[in-house]
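First, one chain by itself: the form predicted on its own, in structure tokens.
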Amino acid sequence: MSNIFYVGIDLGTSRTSLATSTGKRITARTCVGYPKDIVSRKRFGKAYLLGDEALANRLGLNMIWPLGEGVIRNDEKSVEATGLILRHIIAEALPEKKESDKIYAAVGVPAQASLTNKRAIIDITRDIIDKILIVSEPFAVAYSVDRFDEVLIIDIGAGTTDLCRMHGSVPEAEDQITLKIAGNFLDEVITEAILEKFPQVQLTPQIVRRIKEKYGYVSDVSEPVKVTLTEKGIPSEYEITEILRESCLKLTQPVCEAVQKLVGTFDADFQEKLRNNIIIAGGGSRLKGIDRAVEKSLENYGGGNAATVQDAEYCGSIGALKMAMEMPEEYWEKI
């Protein structure tokens, strides 16, 4: 007899995760990388390499990332790359599956993604997942945390920032707002703010992604914030805190504005549990002091409490977990 496996996956931008019915989790950085030519691909003896391999090699490599404010992007190579990630990471999941075993996959993609995008997904997973759920990312979230009663959501990935307001029920395209700012804008910023005082400075998109994990911030106070940058070759070190916050300010000042008209157009009987009751989700909600700027948004409007999960890297593939586990079999023959 064939077993089902049950897969929830959120495709990101900058990475993938997955959960499995089998307690396998995985995350990927959503990147693929092909030879430059003969001398790379004699080095590496594959046609291309994946994530967190392909950028440790990527001097040697074409990288290809294939998602673009968090859909796939128009073009063969990246609709060729995703399907790769997918498979790689399904596999490796999953290396116990038999070839007539089945996989029900419900897979979380941004509020607003374009019906074409969702069409991207299916034709690409046709022959990797026997049967498929596309879901709001912020949706799976509320899944995860099992908050669907008058909660708002706000999953602040790499290409965009989700909000989701639920209230009992699926939400309507009113309850859902994308906004193209989100980890990827804000490393554009923080690289541009850095360069205009130090211009002599080197950066790569690595450098400003690893000063922004450990060091972003949004809070009235904090520490000095010194890193280590090279000009020319020569280490020194250079004193970025105010560049950082008000960096980082730019990516909260619109998501608050979201989350204010997302309050305000609501039921104005509900309007106070939903401002008291908000979720931060997606690698966004490790900035230090995102939670209290939310709040703090919202003192106009009487208060507001919002808090951020715990488990930034695998809640939205966990929540897309439970859906497909939950769903009744009835509806999957449906799909």
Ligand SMILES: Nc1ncnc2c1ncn2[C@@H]1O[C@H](COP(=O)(O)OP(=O)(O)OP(=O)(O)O)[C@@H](O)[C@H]1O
Second form
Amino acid sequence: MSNIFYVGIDLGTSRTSLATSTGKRITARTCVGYPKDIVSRKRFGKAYLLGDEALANRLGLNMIWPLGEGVIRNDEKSVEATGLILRHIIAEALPEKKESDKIYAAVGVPAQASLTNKRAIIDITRDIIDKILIVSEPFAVAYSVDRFDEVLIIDIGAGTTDLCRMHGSVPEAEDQITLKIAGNFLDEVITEAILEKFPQVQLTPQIVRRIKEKYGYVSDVSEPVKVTLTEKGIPSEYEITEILRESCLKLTQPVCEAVQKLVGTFDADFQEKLRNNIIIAGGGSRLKGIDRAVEKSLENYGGGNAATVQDAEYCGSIGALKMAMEMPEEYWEKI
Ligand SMILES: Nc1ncnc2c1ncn2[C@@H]1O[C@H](COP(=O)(O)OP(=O)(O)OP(=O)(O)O)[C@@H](O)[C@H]1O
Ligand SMILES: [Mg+2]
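Having seen the form predicted on its own, could you now give me the structure of the form predicted in complex with the named molecule?
To see the whole picture, the full complex is given below, headed by that same chain.
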């Protein structure tokens, strides 16, 4: 007897999440570290480290982040690294899988991913899964919250922000906008802004990301944000309240403009419904005040109502899993 396992995969620039029909949920950073030299090879005792383990040991590793702007980078190393991550995360999620069992996986890709990107995913997963369904990420988010009526999904990831308006059928090109302005972009903006004011402080991508995730905000007011940073190793406290807000607005402003565009070009009879049903997903949805910022940007349009998803980490993979489990046989691509 062979079983079919269904999995939903959200292959993201910063994180890959997976949900299975057996109820498992796993998430891992989308990175692989290869030992830098003979010393680190000996220390780690293996050819590569994955995800958080790699990040924690990154000083001894050459780090590969195989996705850029939501899609797999077009080079051999990235393709290999993506395969390693997917293979590992699937094996970890389905320890009970036997040789004869089958895996049917729905994989989320950015709304406007090209055919080449989709082919790359199919090629990479060829010997890991048996049948594949490539799904649009914002569509997967809508699925995860069971919304198939008029709703506007905003998925703010690390590499891209994907916006998509739903209207009860498969979204078309004019329903979608992909911005390359997302979490990674915001990290760069914050880094530049801090260094402009305090040129001597020592920053790493990890430090900046932690500051952003803990204190980032776009609300009108915030308690003062003071962080401890070092200058030539000597720690002091730095006040970055205003720097942080201005930086975060550089992410939310273009997102709000894209929202206005998708509302403004929608069927006039349904614009009000769309304005009042905005769902914000992805890691960026955790930015404090982002829902209000989107609502405020719609004041001239008659107002709006935006909510952030409960489970930013898994809503993409859970939506993909739901689609996988409901999809009739003829929609699957056999690989
Ligand atoms: N509290 C927070 N405030 C602001 N940003 C956050 C917060 N928590 C996470 N993020 C950011 O969200 C981003 C990760 O989001 P997510 O996991 O949805 O991205 P992804 O799916 O890997 O990327 P993509 O969809 O672009 O491929 C990172 O840039 C992370 O720093
Ligand atoms: Mg994503």
